[in-house]
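One chain comes next, on its own, written as C-alpha cells: the form predicted alone.
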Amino acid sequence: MPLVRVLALVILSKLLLAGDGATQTDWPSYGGTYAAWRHSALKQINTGNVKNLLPAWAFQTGDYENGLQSTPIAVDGVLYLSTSNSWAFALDGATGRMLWEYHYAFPADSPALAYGRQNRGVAVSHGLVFLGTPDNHLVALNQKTGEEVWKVNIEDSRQCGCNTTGAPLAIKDIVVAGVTGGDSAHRGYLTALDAKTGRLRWRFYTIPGPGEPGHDTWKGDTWKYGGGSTWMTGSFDPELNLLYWGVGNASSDLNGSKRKGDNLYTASIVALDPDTGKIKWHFQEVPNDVWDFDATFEQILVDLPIGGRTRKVMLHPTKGGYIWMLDRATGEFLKAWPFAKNINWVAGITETGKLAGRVEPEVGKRKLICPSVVGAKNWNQGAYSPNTGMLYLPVQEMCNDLVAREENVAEGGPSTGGNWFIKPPASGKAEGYIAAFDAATGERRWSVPATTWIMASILSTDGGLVFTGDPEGNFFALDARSGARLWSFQTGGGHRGSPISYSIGGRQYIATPTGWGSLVGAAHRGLFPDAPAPRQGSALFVFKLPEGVR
C-alpha cells in the first residue's frame, strides 16, 4: 500500500477515536467515533452559560416521509446529513448555507415499503460520502460537490425484501454496510466494499451456510429464510483490529417451531477481522429469539475496572432491557444487568451469560410480554461520559401482548410468525426517561420522566451536559451528574434523531434533527392518547452561545 494512502488512514483512525472515544471539532462517525461513545470532549458550552443557548440557524431538507432519523457528520466545519428518501446534503457548519445536495434516483420499479423509506446517516470518509438507499444500493458522492462517484445494487431488494436504512461505517480503506430483513424470509448479511470503487471486498453471512461453524444450529431448510439482519451501525477497535456489528433477531419473529436450535448468528454480537471479513469470536445474547429482542443496537467500546483490573470492554443495550458487558478482544461474558424495570420475558440471566426462565409464545394464545416490540430502549443511541463514568440511556417502559401463528412465507416476504399487541405494564401506566447508570456496576444514579417517551439519542459533553429531544419538540440540556434540567428550546418537530457537537473557529455548536417519523413513531398515538400527536417536519436546529459569552 503507498506510504501517503496509509498515513492518511492512520490520521484518519486517530481522529475516530480521538480522546480514547471522545470527540473533539469534528463528529466523524456515527456514533460520534468508533468507539460509539456519543461524547464530544468539546466544553465552551456547559453547565454555567447552557442557559444561554440561542438558535444559530436551521435549515428544512423539504424530505417529510417519515421525519428526519438521521445523524448529522460534521468534518472541517461541513455538516453531512441524509434523509429518509436518500437525499444527501453538504451545508456549512457555521451559516447553514446549502454547498450542494443529492437525490437518490428510485428506479420506476422500486417497489413500495409497508413502513416507508428510512435513512438514519451516512459516512464521511476518502474524500466521498457514502449512502444507503430503501432499495439496498449504497450510492459514493464527492465529498466536496455531492456528484455520484459509484453506486452499488448490495442484492435486489425485489427478491430479498431488504434495504440500507442504518449509516454505513468507514474503517480503513472498506466501507461496511449491514441490511434489514430480519422480519422477512432473508438470510442476512454484512457486505464491504472498497471505499474508492465500489468493488465488494467481502460479505459475512450472519447465518452460517452448510459446512460452516454453527449451521447445526438450524433445523431443515430454515437457514436460507432466518432473518438475521445487521441493519443497525457497528463499532471498531484498531488497536485489535476487531470490527463489532450486532446481528437482529431470526425470522419467523415469533414462532420458533420450525427453526429448532440456538439459530446462530442471530440476537448475536459477532467480532469480524475487517480485511477478510472471517469472524474471529461471538457472543449470542438470545438462543432462538422468539420475541424480536435484536442484538443490533450500539456497541460501546470502553475500558473499565472489572474485578480488580481494566478490562477492555463492549457495552451493549438490548431491546430486552438488559446491559451486557463483554469483552471485546476475547467475547468473554463478563456481567448483564437490567435497566428497565418491567422485564418478564426471562426471570434473569445466570452469571454465565444464560437466559433463565424464558417465556415463551404460543400459537394462538396471547401471552403477556414486557418490554414491548419496541425495546426497552429502540436503535436510538445511548451515550457514555468518561467524566461521570456514567451511561446516559433513553428508556421505555411498556409491554405487549404476543400471539404465534403458523404462516407459509415466499422468499423475501413477511415473516413474522405473529402478532403484537403493545400495552402498559402492569401498573397501568407506559412511559418513558431518561436514566444514568453506573458503567461499570450497572448502579442507576438518576433517572428524569418524559412527558410520553424519549425516542432521540442523547448526547454526553465535556460541559457536564446531557442533550437529547422529545416527541413533543423540546430539544434541552441536563446535568449530566444530577439529571437537573438547566435549557430548553422548543423546536416545532418531534426529535427522533441523533444531536451531535462540533467546532468552527473555536466556537462550539450543538446541532439536532427534528421531525417525527418511523414505524415506531407512529405508535405513539396508541401508547399515549391523551398526548398530543408528534408533529412532523424534517428539519436541522442547530444552537450556538451569543457573542461574547464564554
Second form
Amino acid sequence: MPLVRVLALVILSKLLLAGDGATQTDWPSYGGTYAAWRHSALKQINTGNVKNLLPAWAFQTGDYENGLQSTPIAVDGVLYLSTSNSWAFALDGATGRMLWEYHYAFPADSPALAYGRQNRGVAVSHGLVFLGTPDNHLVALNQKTGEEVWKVNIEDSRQCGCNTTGAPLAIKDIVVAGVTGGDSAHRGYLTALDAKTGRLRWRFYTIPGPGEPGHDTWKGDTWKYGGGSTWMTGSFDPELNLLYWGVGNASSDLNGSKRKGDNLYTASIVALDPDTGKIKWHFQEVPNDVWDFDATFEQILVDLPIGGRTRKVMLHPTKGGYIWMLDRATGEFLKAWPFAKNINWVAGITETGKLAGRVEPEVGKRKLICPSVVGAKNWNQGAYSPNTGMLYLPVQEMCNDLVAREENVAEGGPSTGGNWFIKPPASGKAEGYIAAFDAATGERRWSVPATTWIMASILSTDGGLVFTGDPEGNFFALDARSGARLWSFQTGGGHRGSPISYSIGGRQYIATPTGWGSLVGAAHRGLFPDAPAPRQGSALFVFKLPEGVR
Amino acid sequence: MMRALLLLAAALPLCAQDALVARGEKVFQTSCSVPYCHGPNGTAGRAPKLVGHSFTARELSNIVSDGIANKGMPAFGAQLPADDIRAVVGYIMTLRGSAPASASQTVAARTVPEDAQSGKALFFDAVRMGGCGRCHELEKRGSRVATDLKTAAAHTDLRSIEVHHVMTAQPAGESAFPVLVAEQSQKRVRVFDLSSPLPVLRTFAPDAVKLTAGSAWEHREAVSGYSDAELQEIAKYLQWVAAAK
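Please show me the structure of the same protein in the form predicted in complex with its partner chain, now that we have looked at it in the form predicted alone.
Everything in the complex follows now, all chains and molecules, and the chain you saw is the first one.
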C-alpha cells in the first residue's frame, strides 16, 4: 500500500474516532452532532477560568411569543437562530451583527393553531437553512441571503391539528421533519424532502396502515386517529445508516379502552433507512400508552462498555422517568433505569424491557400518577460527556391527578381522553434539579437543586463544564465532575432554550437563548406560587473570556 | 369586563376578590393551560383562546362544570371543588375582551349531507397524505395550489380533466418539471412544482428559470391513488359544494 494511502487511512480512522459525537468549532446540528451529545470538544473556557467569562454580545429577536426555545446552529462563524413565529436570523458569531432576517408570512386567514406558535431551531445543509412553521410548512432559505428558496405544506394544519415546532434534521441529501398532533385525532408521520428541491422523498407513518405489520395492534378505525406524533428531532448514525426518531404518545391520550392492543409505533423508538423511509427496527417503551408518555425526546448515541464489550447503544431519557438503553444496531433492549424519584405509573421495568405493575387512569376518577404529563424531564435536552462518561439531565419531581373520559373525536380535533391536574409529589413540594448519572451503569453521581425547576437544555464541554439556565434568569456553569457552581450570569429572562458552544479564530464562545415561554412553562406560577413569574423575552446571549485570560 | 367580575364577586371585599382571581389563576395554570389546552394565560394552546372572550360568568361556570360534549372540553364539576371553579371563572373573566368572540357567535358550518360525507373524507384523506387537498382548498381546508373548485364547473370524470394552466419550468442545471405559476414579477418567479406528491413552491430569480406554455402533466396522475368508485363519491361532494355556493 502506498504511503499516502496508509496515511490517508490513519487520518480517516482518527477522524472517525474524533468524529465521535462531540462538536468542534461549529455546532452543526440540533443535538450538536447527529449523535445528540450536546457536548463540545472546545476547552479554552474551563473549570479554572470560567469565573472570568463575560458577555461578548446579545441579540434581541423581537419575537416575544412563547419565549426563545431554539438551539442556534453555528456554521463557519455564523449563527442561525429561529423564533416562535418562525422568524430566522443569521448572525455574525463574533460580533452579533445581523447578516439577514426572515419573517415567515402567515396566510391572512391563518387559523388558531392547535399547539401554539413555537419553534426549537433550524437545520443547515446544502447552502440552505431549513425552518418549520406553526402552520405546518417546511421552508428552505438561502443560507447567504435568507431568501426563500422553497416551501412545502406538509399537511394543512386546519385538517390535522398538527404543526412543525421541532428542528428539522438535515442528513445526507434530505431534510426530515416531524409534526406535533399526538393529542389530536391524527395519524402521525415523519416526512423526508429532497434538500435541494423540496420534493417528497418518503413519508413514514408512525401507525401502520391496513396490511402493514403492526396494524393489528389497533382496534377498528382507531389507527387513523391514534396520535404517534414526531414533534422532537431524531438522531442519525451514518455508519449504520440508520435514522432514529422518537414517536409520541397514543391518542386518545388517557383512555386506551377503544384502542386495546400495543398501538405500534406510538411511544416507541423507530430506526429507519434514511434512503427509503422503511422501518429497520422498532422498540416500544410504552405499549398502549394511557399517560401521555411520549418517547420523543433525545436519542443519545454512544459506544459504551456493557457486559465486557463495547456496544453501540442509544440512551433515551423519557417523560416516564426512565432512561432506556438500547442496542442501536438491532433495537435490542439492554436495560432501563429510573432517573427520577417519584415514579408510580409502573412498579418497574423487567429485565426484558416490559412494564410491570401499570397504574392506569380510570374514567371519572381522579388518580395520582407520577411523574406528571410534563414528564420527569421535558423536551429540554440532556448532555453526555465522553470525558466524565456522565449523562447530565434536567429532572423534575412532580405528579398529576389523571381522570380518563369517554369521548368521541373528530378528525384533527382534540383527543385527550381525559384531563390532568398537575400537583406536587407526596412531599408537598415540586422540585427541579440537574442530575449527573454514570451513562453505563445509571448510578447517580451528583445532583444540584434548582430554585424552582430547570426547563432549559444542558451543554457540556471538554473544559469540564456543564452549562444551563433557570427560570429565574440565571445562566450558569457547573463543574462536570462535582456539580460545584463555578459561574453565573443574570440574563434578565427565564431560560427555556438550548445553549451551544462554537469557536471563531481560535476563540471559544458560549451562546444561550433566554426568554421564558412555552405551553408547559405556563404551569410555573401554578406549581411554584411563591416564586416570581419567570420573565419573558427572546434574546441570545453570547459569552467569551476577556482578552488575555487563559 | 370589571362589571361582570364585580357582579360575580359582589359579596366579597376588594382584596378577597384579588385573592379569588389569584387562586383562579393558579387553578387555571395547573388544570386549564396545561397540558397545552387553553395555553399560557389563555392565549390558546390546542383549545380555543380565552383572551378576549365574551362569555358571561354564568356561561363560563356552566361550561367549566359540565364541559362541552365531544369537543374535548372536560366537565370539571366532579373534579374540582366548587371554590376552585368559582375562582377559575373569576380569573377567566379578567381575560374577557370587548370584541365578540364567543363560541356561540361563530357561524355554524354548513352540514355536509350524508351522501357527500364519504366524498369529503376521501377528498382530504389524511391517512393517505392529503388526497385532493394537497392541491385544492375547499371549505377552508387543503392547500391553495391549483384551481379553486368552489367556482369550478361540474366535472364527472375527475381523471381526464382538461388542464389549461400547467406550464413547464426549466431551471438552470435541473431537468424540466410541470408547474403552476404562483407569481411572476421583475423580482422573482414562484411556481408550484407538481412533480412532487406534496407540491413545492419554488422561488427563482427571473433569469434563473425558463417557463414555457403547456406540459405533459395530466390530472390523472394527481388522482391515481383513488379507485373509480372513490372518485364518484368525491364527485358527489363537489356537486354539493357547487350547489351550495
